[in-house]
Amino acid sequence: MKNYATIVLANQEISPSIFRMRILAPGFAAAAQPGQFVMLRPALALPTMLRRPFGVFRTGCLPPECDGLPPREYMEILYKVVGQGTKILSELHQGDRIELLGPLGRGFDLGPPGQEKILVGGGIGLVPLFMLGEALVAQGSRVRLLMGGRTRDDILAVTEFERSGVETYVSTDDGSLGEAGFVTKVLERKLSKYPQAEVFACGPTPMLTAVAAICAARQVNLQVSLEAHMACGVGACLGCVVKGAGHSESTPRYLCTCKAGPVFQASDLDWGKATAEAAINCGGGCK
């Protein structure tokens, strides 16, 4: 007897509910005697149970000419494999079933049309900025997108952003694409040039904290999109709270990221040490 980690060669239904499976098994035949048996299990990890939250990247529609079917609306996410849940997602194929709840939460407030808009996105934090950019451009605002990342691999969908009519500025920590250095450096420069701009940011907590400090110092309006561990996504479990402005031990003020957010006015949040810690730590870099 041997312990094989092997593959399925075929698996066919030969009669109603009766299948015949062929499994690669070198050396098996020589050992097997009539009447023996095997113990089998598909090499699946125990999967995750709860849903996972993802920003809406964009929506679209497959025209009928694609495959002769009626037009079909779709939505897209962009995600990074960081744990078991996203690993399982990454192994799904076309036609696999998926359960989706949404759109959820409070999105961005576009603000007055025509105003200068600066979007700051780090790594996977670029996701919610695509639809925002489109909407702001449609509204008639001038949109500058500062894309940051640790390396060039974190700079996502540049062409798509550019095609949507936003001006893109790329910086990476290691200089492997665009300017070398933190995206906050670019932000300072842009804000010196456009002091009336409104800022929208999404990315890892250290980046958001730095952006919030810069905007507060310059009294520039800032909206941020946050991440938090979520179970329900609809305001029922109270698992996803962040500390609001004015939060203290004696007068705690918790806000649901899923319902009051994920987009907040930076001024509504508590940017103290505690918030930065409580928010998800993505290791300082951009996921």
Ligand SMILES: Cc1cc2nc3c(=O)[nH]c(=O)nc-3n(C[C@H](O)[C@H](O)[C@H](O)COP(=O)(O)OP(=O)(O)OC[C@H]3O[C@@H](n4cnc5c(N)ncnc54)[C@H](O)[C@@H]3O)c2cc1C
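Bear in mind the structure is a predicted one, so any value in this text is a computation, not a measurement. The term rigid core refers to the most C-alpha atoms you can superpose between the two forms while keeping them within 1.5 Å. Positions refer to the first chain, counted from 1. What changes on going to the form predicted on its own:
- Put the two forms on the same core and the Cα of Ala32 is off by 2 Å or more between the two forms.
Form predicted in complex with the ligand done; form predicted on its own now:
Chain only, nothing else included.
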């Protein structure tokens, strides 16, 4: 974990209300793992404005601006404008100052090399799956990504995923792009064909709850990425707790999303309670 006082390299709207921000972050890529997150806020924000959590979409390196200078390492986030905080971020431009704390949290466990992997992402929940897909392909696994959304505007970064070697399948609720219907229908078909696959998921609450039920019924290992409202990102504020498996009033079991997660084994969560307490929308759902 490192606190960066850095600058915005680019900030573009790539779909209605959805932005891609590139941030200068020397040394970040070497420390970041798929599924981790960062806490961000503009450097010139009011003191009362808290940092916001965002999933890490990708890391990379730009050529130096001139001879003798080192390459410029960066990290990227994708985020949706849903409140005043993300609106302020959307108004930042190249060269604006920004504060970045990260990488934070626990990322994905890649599992055995060569195993079939199925990624399930809905809307902005696709964010943490990009680095995961790259890492799984690099270790020799066959990776299939099931992308879901309400409309075609919710389907993001298809080209980037395909270029990384991930096989993609698109479905939308209204049929405006790809197959018509819920992404969970595609998941059921794929698991019937690849019953030994491991599943990784991130997306809106109804989708993730359905994915957990499908995987539990088939005894398929599932890792999920959660994002909750939080003020610190390091386990101090306790604002991001969710209920773990086996939780009850007599034997409470709380898990801190920012420290125990944001990636969890689905079997470690209380699915009757956790989804009501956490925003399962990795990558910038907090207002």
